[in-house]
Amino acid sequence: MNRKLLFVLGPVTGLVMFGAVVLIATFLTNREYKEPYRAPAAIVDATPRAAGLTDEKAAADATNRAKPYVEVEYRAFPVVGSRVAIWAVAQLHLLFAAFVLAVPIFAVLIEAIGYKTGDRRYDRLAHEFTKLLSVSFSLTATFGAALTFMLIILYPKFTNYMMSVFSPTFLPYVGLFFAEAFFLYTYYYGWGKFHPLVHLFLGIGLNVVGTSIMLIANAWLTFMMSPNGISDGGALISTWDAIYNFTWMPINVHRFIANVAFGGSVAAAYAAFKFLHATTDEERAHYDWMGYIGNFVAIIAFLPLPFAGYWLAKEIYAYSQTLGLTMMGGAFSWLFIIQAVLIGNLFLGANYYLWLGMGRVEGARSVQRFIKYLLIAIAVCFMVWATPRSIIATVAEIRAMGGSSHPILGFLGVMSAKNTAVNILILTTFMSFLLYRRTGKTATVSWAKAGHAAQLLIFASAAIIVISLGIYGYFVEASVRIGLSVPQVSSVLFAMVAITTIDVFLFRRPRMTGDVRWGRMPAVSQYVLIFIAVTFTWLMGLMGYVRSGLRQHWHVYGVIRDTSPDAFTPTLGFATQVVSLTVLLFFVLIGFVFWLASLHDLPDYDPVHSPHSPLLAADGHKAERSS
């Protein structure tokens, strides 16, 4: 009976529910909003105002359709302006690019030394330097892409012109960038997985590709300062001549050397960072040695850097005397006083670190007695190098001096004195390194006395030549004075090469009088390494601004004029503020790179023994059940 009742009630219930749904839907449909009926506008509102609005809208549509395309020359960047935005992003890109270019150079050299000598310390050191590259390469690419997009957006007309001139170089540039990524990541992740010679080949390929990228990019920026290969109206005649312009090769040499010095200083700062956080003597010893190697590379590259700068300045003068006078005697002359102070600080910091490093070696007192004489020479040269030609003074002070130049100190503000001072600074720093190298060693060759005498004679001769030519420069005309810098530089370079060659054979099998105690350096030595890295970075940013700012109100000097609201030379204070903030941001980012690199020392993730592993959790449940 119950079954029959259910059989009847089931379909009835379904029909009732269906009917209810239909009723509800009909009710809701009848209550939905419907737009009220309105008569056509032509019947209701055929007034002159309505007709006028209609005609106005039609005219605006016709005007918009007939509007021709006009290329925008400039667009504004919010808050800071277009030039400062491009300035900061370009500087960050160049700093990271310099680091990514420099680190593989000495990493491969150190790895080659380790392969030749069989010393595993060098291989470990090269690998630790390379750890800094992965994130740095990504940041370089990121800032490069940001710079490209910002140039297209903010300076479209100028960017289109540069693309029309250098369009044949863009595809090779992109291809080289992919090749650099291939060599970089294969070189890093293939450590210990390839034959050492194959791995060294990958490192050499990375350096060749990175240097090629730098050469192409340098052609773009040097063309802006010294354009070549174009007509008087700016039309392209020869792409190769546009690449090989007047300042391309000097900037290639100058940047290559500067990048190596900069990369070495930042790598030494990383070693200092790790040294200060080390907890064991073994770690301190390793990072002390790493900091020494990085600083050694930085100093070796820094010593010839002023000579490359002289060559670049000479080519700028040769291309345009206006640019040369603006650089050294015009709006940018006071920036070279700041440069002098920074370079003097670099020399002081480098020598101070070397002198502190002598404390690593037992029996260093016999060598340390010469430090006070070197310090006197460095201090005197520093004061001469930083003395300005014209002094900022009041009207009364200028009248009392008889002009803007001091009657006595004014003689130290000219290039004869400054060339002499910087060459003696380089010689003195080289002697500091030579003394450090000899600490704890005694020459055992039969000709040791003659070798020491020859080295002293070469050093004294170079110093006499430099000082004599500097004095002679006061009595000749400007064209001759500029040419005197060549024999000054040549004598210093010859002295360094000759003395080093003699020293290598002189101490080939020395008698050790003391052991090197790595890791026994005071903490202040590590802060000196960080100070050198920061100073060098600031110097690069400042001198980059000088080189770029020489064009003043030109995008491409003499070809494309800058007609934007930023077409003026910033004040010295504003320029140093922008450079300082950029350097600060760079070191914040490089600190992030250091932190990421330090994560490499932590244990790798193990999915089996991880506290969140399901296998470990299952084992724990089994243990609980068994208990």
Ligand code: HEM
Given for the second form:
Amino acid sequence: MNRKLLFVLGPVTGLVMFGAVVLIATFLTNREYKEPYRAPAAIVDATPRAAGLTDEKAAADATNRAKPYVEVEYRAFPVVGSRVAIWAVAQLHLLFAAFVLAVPIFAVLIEAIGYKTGDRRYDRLAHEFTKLLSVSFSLTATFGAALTFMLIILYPKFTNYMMSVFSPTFLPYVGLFFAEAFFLYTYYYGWGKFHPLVHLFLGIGLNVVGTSIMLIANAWLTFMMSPNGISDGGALISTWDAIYNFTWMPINVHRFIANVAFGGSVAAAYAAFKFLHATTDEERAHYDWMGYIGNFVAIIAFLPLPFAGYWLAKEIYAYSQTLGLTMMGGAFSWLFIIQAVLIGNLFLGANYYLWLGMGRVEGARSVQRFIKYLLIAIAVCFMVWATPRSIIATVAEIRAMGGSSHPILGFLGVMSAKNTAVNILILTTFMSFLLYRRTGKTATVSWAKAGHAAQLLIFASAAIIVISLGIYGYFVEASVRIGLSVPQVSSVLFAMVAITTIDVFLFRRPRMTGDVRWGRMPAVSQYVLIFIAVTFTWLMGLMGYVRSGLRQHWHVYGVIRDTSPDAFTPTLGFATQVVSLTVLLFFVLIGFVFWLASLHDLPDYDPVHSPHSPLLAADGHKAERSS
Amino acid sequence: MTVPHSVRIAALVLATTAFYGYVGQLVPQKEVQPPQETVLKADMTTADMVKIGGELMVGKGLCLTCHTIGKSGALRFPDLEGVAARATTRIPGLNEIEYFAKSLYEPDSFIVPGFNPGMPVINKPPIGLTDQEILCVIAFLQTLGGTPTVTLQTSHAYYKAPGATPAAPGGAPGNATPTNATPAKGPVTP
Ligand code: HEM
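Following the display of the form predicted alone, present the structure of the form predicted in complex with the named molecule.
Okay, now the whole complex, with that chain kicking things off.
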């Protein structure tokens, strides 16, 4: 017998034998004696079937008619449950809203630069950014409507309470939304149709309205975290106080900046998407530049974010130490480790992109040799920052460790070390920027040497101040230590401003040693841009979770308790899965937006000359290139 | 064959989100349940109360998110080791039970020297311990450098036990009825 047949026969025999066993087993069980089934006497109904049915119906009608109206507190969402459903929808709404609010901010700025300098490229770039807006705006509105309905359906009692506190804010919100639509569409469709100043005015109007919308929405969600303007029992005393609660302003600021950073990174991802699909060198040059600007916006906005974040944290502590400690020391402390991983990746990605960008410039070697030191600095800071501050532990463990911080890890993990690490990360990224700026240039002013020395001195002293204050922080009282972050931050800010100022004058009329060749970027740089955008989106999702998760078993912290089945705080593993899912959904949708925006550049459909004919396609490209 | 860019982009997006999702699985996984409303039996002994009080301090009371027990150095919140002994000396005229009651019901009325205010009112939301639960916590605090004496029948300035002896039994010397403690302002019971 040959081997092939053996191979087949083996399993076949196995199956046959299995079948036989099943057959025999059923045969045996069927033969066993069983009592025939009889309905127990009690449930046998003697009424004839028809009469029974009418009786039953009448009884049901009677109970229905007598049913009292009861207000429900919650309704359940099928399959995934109410929490996950509302979470995903709210997060998608926020992501699109952030994008729609952010793009006009830098689009108007870029347009204004174009107007000021007369450089048409800027105008075109700004226009290209706004192309992404209109579809995103519709998606924002759709998710907003879905969110509202779901709140009313799934959380009626809580929603009602929010209405009672914030009733005067809802109609203005709708009005502003209308104004937003008006400005957005006139700004977009009116591009190049009005006097530039009129057009710029439309853009500014769009931003004012957009920001006001955000301020109102932030009032609702910050109130849930740090309620104000109400009595102990939750009755409204002053709507204005409810709006102007402890965390309202810090979140307005933190979000505004985070939105710009996020919007910039997503716009850069769009440019990367176009770069990778580009067929001509001009296109590549254009989208390389667009990606660079998008990323520039993202990073510039990203640098002050930690400061805004610490301010927010400080206000949360000021509102309630308990809330602050839940965030930084309690159940959520590990979340900030994940945040540190994300932020470390963002810093690394941003620096890496800049370093790759030096390849655009000829003669960048002299600058590129510094990069390894920057890389080391980033890696060390990252490790310090990602060290857990305190760990959830049992009483016995806490006693054994002498406090809620780990004896060794806790040492690195205390606030002081983190502040220091963040400040150094910021300084490092700033240096990367500076180095990038000066690739291919040599300063020609007479005081060039002194200028460089001064810059280096300022940089070194800022770094030394930051680090020594960080070390000093271990030896002083907590109340003193908290105050130390102020001189740390101000020396970093001072260094950035001073060094930039010197740089501007230093490179007044530089000798160019190499040209910038836009488009001469390896494809991997574009994937880095996309990676940054995904990381940013994920960060938004994670921080959105910490904001609402922080309240734990409260809808409105300390006032309206969550009594639904979802009142517990899920594990971080679960939360990150939900975040990952919403991020993926967001990218599917934004991919659709990108695709729609790039339809614009395709030739119109022509039924006679099908674009699929290779000959004509080549022609089409030629036509595009010459236009 | 080269993979088209759109496929690579999709793969990158997928891989990045999956990676962060994975990082989320690496950290300790803890589900935090909302505090359970435990029913305190009326016939609890002081020893039972100490046990419950210890649990409350870790759990519902959230005390140990701030406080430490047995740690020294630059601290942000007062360490509670030996606090029962110190409690008798904090405010003249208050024994440790009255002092603890004051720290828990009206924390800002007296600030421990060297620290900033920041202790939440324990009988109000979000922590919202009941009067009986607070008695248990006081029993536990008494064990830190003292001997627990409270029972569920103990009254203090903020709580009158139903049909109980007026003053707190036991405690340190010089523990007459508090002179400067404000008698329970308004209804303290929820
Ligand atoms: C280190 C750099 C930081 C970055 C890049 C950053 C980034 C972000 C981003 C992107 C958001 C999303 C905004 C949204 O909800 O849509 C956010 C929100 C938030 N961040 Fe940060 N953050 C940083 C630092 C911090 C720090 C240090 C804290 C506090 C300890 C903090 C606390 C929060 C909170 C509570 C929210 C939720 C507020 C909201 O939903 O608007 N952040 N952050």
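We call the rigid core the largest set of C-alpha positions that still match within 1.5 Å between the two forms. Numbering follows the first chain given and starts at 1. Treat the numbers as computed from the prediction; the structure is a model and nothing was measured.
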field: Displaced residue check between these two forms: Ser580, CA, 2 Å or over, core reference
entry: no
query: Core-aligned, does Ala567 move its Cα 2 Å or more between these two forms?
result: no
- line: Taking the rigid core as reference, the Cα of Ala66 travels between these two forms a distance in Å of 4.9
